[in-house]
Amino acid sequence: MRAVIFGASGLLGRSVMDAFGDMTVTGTAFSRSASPLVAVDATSADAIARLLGRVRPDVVVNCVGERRPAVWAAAPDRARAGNVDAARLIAEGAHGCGARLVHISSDYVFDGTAPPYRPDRLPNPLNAYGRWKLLAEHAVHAACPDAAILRLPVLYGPVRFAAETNLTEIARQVGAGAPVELDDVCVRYPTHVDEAAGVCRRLAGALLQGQRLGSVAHWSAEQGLTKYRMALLIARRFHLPAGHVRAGAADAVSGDRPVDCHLDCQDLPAALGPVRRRLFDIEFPPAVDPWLTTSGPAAGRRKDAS
């Protein structure tokens, strides 16, 4: 069996590469390409066709996407291309070579006013990212009707730079000690990236075996936390002061961040069998520990509070 993972240099893509380790895997990247990843521009139909024609994969996973708000604002055309155009072109390529496709989407397609959200609920995104993700879903359905779309919430895990996850950015703010206000209204469901990648692999396996699944699937952790509550957990776990961290409502007041996009995930275990849940309280310390100082992971590690 052969798999192609588009966007394999990112947080989720790296874990998906590992999760598909029982296959012959080809991972792609663009701006961060380095061996063994293959440099492919996912907004180029020709580049995608050349790769898929050479590899002839049985399954394709699309992890390409830009989630960082700073990039949306600074380069909206580039962000849209990475989130929408790439999704359409990858779906067309997968369909053309007869591969099964798993496309990664987001809980931000919902407005967060009436959770939990089942896969068949009508989306209503509030911001550009959510709108792009919804447009990408429509494009994938049109180009590759038998694709599986997997919606995920915010992810955390081993990162290569602090801004790669919200959680590690919050850890830097806790460790820095400078006054900071963090939203205590909008609820996130931080999910370990390896758990999400494992679900992606099992979903792909079901598709390859001809199992009939719904076109959209949800997966998410069950524990909901605001950014402020995450900061307090980090401070408590590592015995750090938290007086400089204040509770605020900036994300909610902006009007473009959903308050609670909790995903209803009961369909996937019913279809795939039990899924191992990773507990946030156990899994988050190794992910944030290297980022509790401004000098980052090269600095000495904090004393473990266990």
Ligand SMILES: NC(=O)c1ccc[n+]([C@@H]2O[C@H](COP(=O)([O-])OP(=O)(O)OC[C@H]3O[C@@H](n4cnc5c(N)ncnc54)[C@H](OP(=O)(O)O)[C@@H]3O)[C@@H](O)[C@H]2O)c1
Given for the second form:
Amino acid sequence: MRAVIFGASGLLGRSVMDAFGDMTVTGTAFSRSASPLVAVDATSADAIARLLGRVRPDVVVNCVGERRPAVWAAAPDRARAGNVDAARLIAEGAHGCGARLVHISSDYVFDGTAPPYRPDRLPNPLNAYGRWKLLAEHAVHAACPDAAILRLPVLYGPVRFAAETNLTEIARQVGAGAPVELDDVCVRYPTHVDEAAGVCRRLAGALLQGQRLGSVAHWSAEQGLTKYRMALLIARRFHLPAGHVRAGAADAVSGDRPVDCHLDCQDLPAALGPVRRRLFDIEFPPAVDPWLTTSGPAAGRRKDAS
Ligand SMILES: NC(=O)c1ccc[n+]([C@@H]2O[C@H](COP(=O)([O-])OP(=O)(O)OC[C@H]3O[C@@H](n4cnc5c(N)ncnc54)[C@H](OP(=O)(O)O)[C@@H]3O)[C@@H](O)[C@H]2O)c1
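Alternative state: the form predicted in complex with this ligand, after the form predicted alone:
Once more the chain from above appears, this time first in line as the rest of the complex follows.
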């Protein structure tokens, strides 16, 4: 079996590459295209067609996205293209070459006012990113009707720069000791990226076996935490002072961040069988440990990270 993973240089794409290790996998990148990843601009239909024509994959996973708020604000056209146009073009490419498609979407398609959200609940995104993810879902569905769309909440796991996840950015703030206010209203469900990638692999396997799953699936951890609560957990676990961290409501009062998008995920285990859960309390320490100092590991920060 052959798989193409678009967006394989990113947080989720790297784990998805590992999860598809039993297949012959080709991963793509854009600005970070070090070998063995292949450089592909996912906003170019020709570039996608060339790659898919050469590899002739059985399955395609789309982990391309632009989720950095600084880019949404500074370069909205680029962010829209990376989220919407790329999704449509990859879906058209997958459909054209007869591959099964798993497309990654987000819990931000919901407004967060009435959790938990089943996959068939009506989306109502509050911000541009959520609207783009929803437009992408519609485009994928139109171009590739049998694609599986997997909505995920905020992810954490091994990172290459502190701002790659909220959790590691919070760890940096806890470790830095400078006064900081963190939202204590909006509830997030940080999900380990390897767990999400494993679900993605199982979903692809089910699609390849012709299992009918419904077009949208949800996966999420069950433990809800605000950013402030995450900071307190980090401080307690590493015996660090937390007096400089104050509880605030900035995300909630902004009006464009959903308060609680808890995804109802009952359908997936029912369709795929039991999924091993990674518990946040056990999994978060190794993810944040290297980032508790202001400098972080030698790799440092990605220049354009928000
Ligand atoms: N991270 C989360 O908390 C989270 C939560 C829910 C849903 N999601 C969704 O999951 C997916 C993956 O997210 P992620 O966290 O892994 O994002 P990420 O770390 O920012 O990675 C994004 C990937 O997309 C690639 N990319 C961006 N623009 C591209 C373009 N024009 N052409 C080709 N590739 C392009 C990037 O390539 P280069 O880096 O090489 O440029 C990178 O491989 C996205 O759809 C995101 O919306 C993420």
